[in-house]
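Just one chain follows, in the form predicted alone, and it is written as C-alpha cells.
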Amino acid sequence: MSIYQATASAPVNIACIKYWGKRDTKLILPTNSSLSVTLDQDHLRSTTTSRADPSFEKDRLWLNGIEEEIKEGGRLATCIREMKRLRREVEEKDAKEPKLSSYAVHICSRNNFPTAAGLASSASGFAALVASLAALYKLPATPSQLSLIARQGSGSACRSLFGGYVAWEMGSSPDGSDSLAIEVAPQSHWPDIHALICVVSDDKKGTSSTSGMQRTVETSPLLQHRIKEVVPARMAAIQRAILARDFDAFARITMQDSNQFHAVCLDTDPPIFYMNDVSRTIIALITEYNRVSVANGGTLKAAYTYDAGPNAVIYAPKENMKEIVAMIVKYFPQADAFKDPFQLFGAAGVEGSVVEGFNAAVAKPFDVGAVKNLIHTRVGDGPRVLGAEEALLGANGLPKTVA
C-alpha cells in the first residue's frame, strides 16, 4: 500500500513596504503592493506534513498539537480546495497518476517559535501548508503560482514562498490572478543582512489586523494618498536599493514606510495604536545610533520596522549587529542570557554599551522584561521539502506525540 505524504517547511517574512488594506476581503487582494525580507528558517519556521489517503473520512488539520476546525468557505478550506484543483489538472493530463485529489487529507503543522512570541505565524503557516501539498501532489507549479493560493490563506503568506527579497505585486485583475509574489533578489544576492527581533509584547492585539485594515480603508484619507502616491515610488526605490546592495537607501525607505504605516493607523477613525513606549524608545535608540554614524561621515547603520504590533524588527548589515545588540541590552536588560547564534559575543555574553558619541539621554533604561526576548536571525531561503524522518504524522495518519 503506497503512502502519499510530504513534509515541507516555510519561513517567516517581515515587510519593509507594508501591506495594509484589502480591496477584496474574500480573495485577499491588497490596496497596495508590498515588499519583504525572508528570515532564516533555521531560527523561525513552520513545518507541515500532508497525507492523502482513501481511508480518511474528511480533511483534518492539527496546529501545534491542537486540531483546528476547517470551516466551510474559510481560508484553510479555500487553500486545500485550490490545491486539490491543481492536482486534478495533473491527473487529467496523465491517467496513470493516482487520484489523490479525491482523497481527504490529514495535515499537521508546527511552529518552532511560540505563537506567543508576538510573531505572525500565519505567513509561514499558510506557506508551509501550500508547499507541503504541492510536494504531496507533485505539482509543476512555480512559487509565484503557488503564492496565488497561499495569499488566500493569509496575504503575507504569499511572500513566504520565496527566500531573499520578495515583492507582492498587488495586481489589477478583479479575480486576483495577477496578485502574486515575485523574487526581487535571492538570499545569495545580499546574504549579510541580519535582523534582530525585539519581542515587546506577546499579548493579543486590541485591534486585529483584519478589522484594523478595514477600518483604515473606510476612514483614513492618508491611506488613499499612501496607496496612490507613496507606495509605487517606494516599491521602485527599495528594489533599486536591494539590487545595488545600498543599505543606506534600504534603511531610509524601510523606516519611512514603517512610520507612515503607523501614521495611517493613527489617521484611522477612531485611531489605532499598535506601538507603545518601548517601541518608541527603540526608534529613538536607532535614530541616535544612525545620527552618530552620519555625523562621523558614515551612512545609516540600522533600520527599524514595526508591523501591526509593538515588536521591533531591526535590519542591519552583519558587522553592525554586535553594537546594536549591546545597545538594546543596555536600555532593555534581559532576564535570560542572549541566545547568540552567530557567536558575536563569546563566552562572556553581552555587555550593555553604546558607541562613542552616543547621547545616552535620548532614552531612559527600562526594567527587566520590557523587551521579553531578543531573536537574532538573518535573510534566509524559501520553502524546503523535508525528508520522511521529519514527518509530523505517524503511521496511523495522526499527529505524532511530541516527547
Given for the second form:
2 protein chains.
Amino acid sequence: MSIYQATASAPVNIACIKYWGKRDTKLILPTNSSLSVTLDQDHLRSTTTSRADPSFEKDRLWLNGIEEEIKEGGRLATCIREMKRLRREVEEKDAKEPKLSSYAVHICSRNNFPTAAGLASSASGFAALVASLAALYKLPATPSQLSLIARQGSGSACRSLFGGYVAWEMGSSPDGSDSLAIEVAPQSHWPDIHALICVVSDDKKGTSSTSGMQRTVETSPLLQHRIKEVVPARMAAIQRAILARDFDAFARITMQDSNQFHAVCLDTDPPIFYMNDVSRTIIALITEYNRVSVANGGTLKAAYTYDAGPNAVIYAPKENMKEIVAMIVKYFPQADAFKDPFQLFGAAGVEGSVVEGFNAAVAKPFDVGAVKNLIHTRVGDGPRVLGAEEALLGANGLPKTVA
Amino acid sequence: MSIYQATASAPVNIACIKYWGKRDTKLILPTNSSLSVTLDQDHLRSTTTSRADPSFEKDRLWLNGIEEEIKEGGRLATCIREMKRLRREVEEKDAKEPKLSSYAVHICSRNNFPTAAGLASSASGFAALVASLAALYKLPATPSQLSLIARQGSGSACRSLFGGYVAWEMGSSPDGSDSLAIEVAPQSHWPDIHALICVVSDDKKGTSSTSGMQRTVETSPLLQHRIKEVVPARMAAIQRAILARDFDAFARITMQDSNQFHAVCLDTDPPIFYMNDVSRTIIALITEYNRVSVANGGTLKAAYTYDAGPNAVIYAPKENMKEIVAMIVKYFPQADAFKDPFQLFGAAGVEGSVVEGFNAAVAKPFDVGAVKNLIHTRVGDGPRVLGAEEALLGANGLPKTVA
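Switching from the form predicted alone: structure of the form predicted together with a further copy of the same chain?
Starting with the chain above, the whole complex follows.
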C-alpha cells in the first residue's frame, strides 16, 4: 500500500509596501498592490506535512501540536478544497494517477518561532500548507498559480510562495484570478539585504488586522488617496530600486510606506494604533542613524518597517548590521545574549554603542525587556520540499510526539 | 503729561479642525481653514499691558518677567509695526489725536498658566498683544480686522480674538487680506461645553509646530488630499453641528480631525509623533466611554483632541464632566488634589471610577505623574480690556515687580 505524503517549509515575508484593505473579503482581494522581502527559512519558517489516505474519515489539521477545527466555508477549508480541485484536474488528464483528490487529508504544521515572538505566522503557515499539498498532489502549478490559493487563506501568504523580492499584484478581475504574487527579483539578485526583528513587549491587545483593515476601508478618508495615487507610484519606484540594488531608494520608500500605513490606521474611526513608545523610539534611532550617514555624504543605511503590531523590522545591507545591533542594544538592553547567527560579534557578545556623530539624546535608554528579543536574519528563498525524515506525521497518520 | 497705556487679556483656544501647513510662511497663510473653541479666561489667559511714550527709546517687550528681543523683521516686530500703521490711519483722519504711532512702546505680558503646563501660549499671547495695542491706540478695528495682525504673530492667535466658536477662514488672496477669524457662534450660544485639559508628562523634545508643519507640506502625500477634500467638508459640517448644538456630530468631527492631523504628521518624512502611550490611552478611554453610551442608545459624550504635543483636551457637555474626571483619575492617579473650579466633587475630592458597562481592561492604570495635572475649564469669551489696576507696567514704564 502506498503512502501519499509530502512535507514542505515556507518562509515569513515582511512587506515594504503594505497591504491594508480588501475590496473582496471572501476572496481576499486587496485594495492595493503590495511588495515584500522573503526572510530566510533557516531562521524563521513554517513546516507542514500533508498526507492523503483513503482510510482517513475527514480532513484534519494540527497546528503546533493542537488540532484546529476546519470550519466549513472557512479559510482553511477553502484552501484545501481549491488544492483538491487542482489535483482533480491532474487526475482527469491522466487516469493512471491515484485518486488522491477523493481522500481526506491529515495536515500537521509547526512554526519554528514561538507565537510569543509576535510574528504573524499566517503567511508562512498558509504558504507551507499550499506548498505541501502541491507536493503531495504533484501539481504542475507555478508559484504564482499556487499564490492564488494561499491568498485565500491569508492575503499576505501569497507573497511567501516566492523567495527574494515579491509583489502581490492586486489585479482587477472580480473572481480574483489575476490577484497573485510575482517574483520581482530572486534572493540571488540582492542577497546582501539583512533584517533585524525587534520583538517589542506590548501589554495592549491590538486590533486584529482582518477587522482593522476593513474599519479603515469604511472610515478613513485618506485611504482612498493612498490606494489610488500613492501606492501605484511607490510600487513602480521600489521595484526599480530593487532591480538597481539601490538601498537608499528602497529604504526611503519602505519607511514612508510603513508610516503611511500607520497614518491611515490613525485616520480610522475609532483610530487604530499598532506602534507604541518603544516602536517610536526605534524610528527615532534609525532616523538619527541615517541622518549621520547623509550628513557625512552617504546614503540611508537602514530602513524600519512595522506591521500590525509594535515589532520593528529593520532592513539594512549586511555591512551595517553590526552598527545597528549595537545601537539597538544600547537603548534596549537585552536579558538574553544576542543570538548571533552571522557571527558579527566575538565571544564577548554585543556591547551597546552608537556611531560617531550620533546624537545620543534622540532617545532615552529603556529598561531590560522593552525589546524582548532580537532576531537577525536576511532575505531568503521560497518554499522548500523536504525529505521524509522531516515529516511531522507519524506512520499512523497522526502528529509525531515532540520530545 | 498724559499716560498712554492699556491692558487687555486674551484667551487660549483649542482647535477642533486643525491648522497644519502654511501656503505663505512669512504672512502665515494656512493651507486649510480651521475652527476652535475659545477657553475661559477665568482659568487660562495671557494679560498684556502696552504703553506708548515719547521718552521711550525703542520698542521693548517683557514676557513673564523676562525681556525678549524684538528681532527686526520677526513676528513681534511685524505685529507692532502693523498696529502702529492702523494707529497712523486714525491720526491721519483726526489731527487732534496724539501721535502715538511715532512713539516707541513698552509691552509687558504674562500668562497665568505655567509654561510647564505644556499649553501653547503663543495664541493667547499674540491675541493679548494685539488687543492691548488696539485699546492703547483706540482703533476702530473689528476683531476680524485685528485677527489679520494677530495671525502674523502666530497663526492660531487669530482665533483668540473672539470668544465662543471661531473659524479661521484660510482665504485666497496672496496678500492675506481675507485670511481672518470669524465668529461662528458666541459663547452664549452654547455655553455648556466644558473642557478638561490633561497635561501629559513627556521626556521627548517634540518637533516645533512651525518646522513640523512645513515638513508635512513638503513630504506628506496625504496632506494634499486632506486640504482639498477633507477639511472643506468638515468645516461646513462642524459649523452646522455648532449652530445646532449637536454634540454628537461635534465630537465625531473633532476626534476624526485630531486623528487625521496626527496621521499626516506620521505621513511626514521623517515622521512626526506628538502623541505618546499616555495620549493613546486617553483616546482608548474616551472611545470606550462613548461606546458604552452609544451601546445604551445614547450619543457620544466626550471628544478628545490633541495639538502638537501629548496633552489631551477633552471636550464634553458640562453634565458629563464628573464622570470624565473620575475616569481619568482612575487610570491616571494625581499627585495633587483636583482643582475643582465647578465644584463637581465634595470635600472628599475625586475618587476614580468608570461608568457601568465600561470595559476596564481597555487600559492599564498608570503611575502617579503620567498625567501631571488636570485643568477643568469651559468655553469662554474673547479679549477683555482691563482696568488700570491690572496694569503690568509700573509708573516708570517698566514691569512691576511680582511679589
